[in-house]
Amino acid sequence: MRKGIVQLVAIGVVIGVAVALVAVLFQWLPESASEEFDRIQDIYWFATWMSVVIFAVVAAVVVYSVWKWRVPPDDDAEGPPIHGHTGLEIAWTAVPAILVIALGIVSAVVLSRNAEEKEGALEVRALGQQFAWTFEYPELGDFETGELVLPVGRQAQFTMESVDVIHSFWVPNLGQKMDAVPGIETEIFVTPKRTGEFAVVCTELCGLGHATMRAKARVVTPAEFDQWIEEQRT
């Protein structure tokens, strides 16, 4: 019995390490450029490690069972009847329930924190239409631009609108994503944490030109942002 448990654990460890290496060695998500995306990635890794452990346990049991209790090719006899194991049935019902509840709690906390408005947030209006994005800064001047520019370290409050069909505003490196719906204003908050150039994309199929609905996003220093605003005003 003890030997079988050791073998089962060994198989689980090997499978777990192999899957963990796949999870760690490949870059599955864009590099984070915002505080909100950092929190989203925390959920991702929480769910990933949970999945790695579950997969390793289930795969180890399957591999061990196939190896330990395999029968010869010419054996057509039926196996002995079994009743089941009440303890195991309770365990594999309770454990997944606890994990799902934990994941739900963590997700709710992150969603709540990502929806918190900070004092002095920059107001940005994102307008989607087939097949382009335009941006307005209501507090800073009466102008529109096809380029999204944000100051690093300052939270931006995005208000999304659409003039035709449903679009979806997303800057992959900033993490937050929200639909732009005709007749409805939606909003998200983003706090850039590093400078750089990124892409604004539409992630809702919005027509034949959906794949071309892109815009440039830049995160700059506060001084560069102020200078850019002055240039737009003039």
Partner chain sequence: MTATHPSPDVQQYPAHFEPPHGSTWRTFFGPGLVRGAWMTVAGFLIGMLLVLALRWWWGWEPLWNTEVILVVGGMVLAPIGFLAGIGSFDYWLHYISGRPTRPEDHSGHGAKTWKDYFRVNTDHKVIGIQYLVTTFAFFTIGGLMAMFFRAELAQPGLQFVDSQTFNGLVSVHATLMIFLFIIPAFAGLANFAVPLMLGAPDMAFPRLNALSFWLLPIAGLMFVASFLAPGGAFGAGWTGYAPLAEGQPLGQTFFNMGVQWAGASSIMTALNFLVTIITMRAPGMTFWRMPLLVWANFTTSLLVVLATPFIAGSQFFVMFDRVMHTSFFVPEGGGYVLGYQHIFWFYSHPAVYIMMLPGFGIVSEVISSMSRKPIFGYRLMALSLLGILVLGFSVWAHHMFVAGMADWLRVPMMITTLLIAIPTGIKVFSWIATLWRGRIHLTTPMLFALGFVTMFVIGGLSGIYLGSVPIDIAASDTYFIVAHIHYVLFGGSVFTIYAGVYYWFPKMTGRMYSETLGKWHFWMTFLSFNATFFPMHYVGLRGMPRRVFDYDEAFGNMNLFISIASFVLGASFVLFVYNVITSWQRGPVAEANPWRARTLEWQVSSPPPIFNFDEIPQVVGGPYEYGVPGARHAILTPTKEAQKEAEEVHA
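Write the structure block of the form predicted together with the partner chain for the protein whose form predicted alone appears above.
For this one, just the chain is written down, with no partner chains and no other molecules.
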């Protein structure tokens, strides 16, 4: 029996390591460019390590059982009549409960931190319409652009609206996403933490041109941002 347990654990470790390598060696997430996405990535890794362990446990038991207890088709014996085990059943009710509640608490904390408005937030209005994004900076002047430009290090407060159908605003590297819904206003907060060029994509099916409803996003230094605003005003 002890030998069996050792073998089972060994299979579990092999599967766990293999899955963990898949999780680590591939770059599953886009490189974060915002404080909000950093926090999201922390939960992502929490969920990933939890998943690696759970998958390894289940797969190990399946593989081990089939390897150990497979019988030829003509075998007509019966297995041992085990109907249950109260201790085990309590354990596999309680342990997942603790894990998901922990994940829920961490998620709720991150969610509320990612929705905190800081002082001096830059107000940006994002307007969705078939099939283009338009951005406005109401505090900085009366102009519209098709390109999203944000200063690094300063929180941006996005307010979204749509004139026709539902769109969804997403910059993969910034992590945050929100639908632009006709008839209501929605908002998200993003704090870019490094400069660079990113893509704005629409993620809610919005009609024929949905796939091509993209825009460019640039995160620049505050000085470059001020200069860009000047250019837009004129």
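Positions refer to the first chain, counted from 1. What we label the rigid core is the largest C-alpha set whose atoms superpose within 1.5 Å from one form to the other. What you see is a predicted model; the values in this text were computed from it and never measured.
Once the rigid core is used as the reference frame, the Cα position of E119 differs between these two forms by less than 2 Å.
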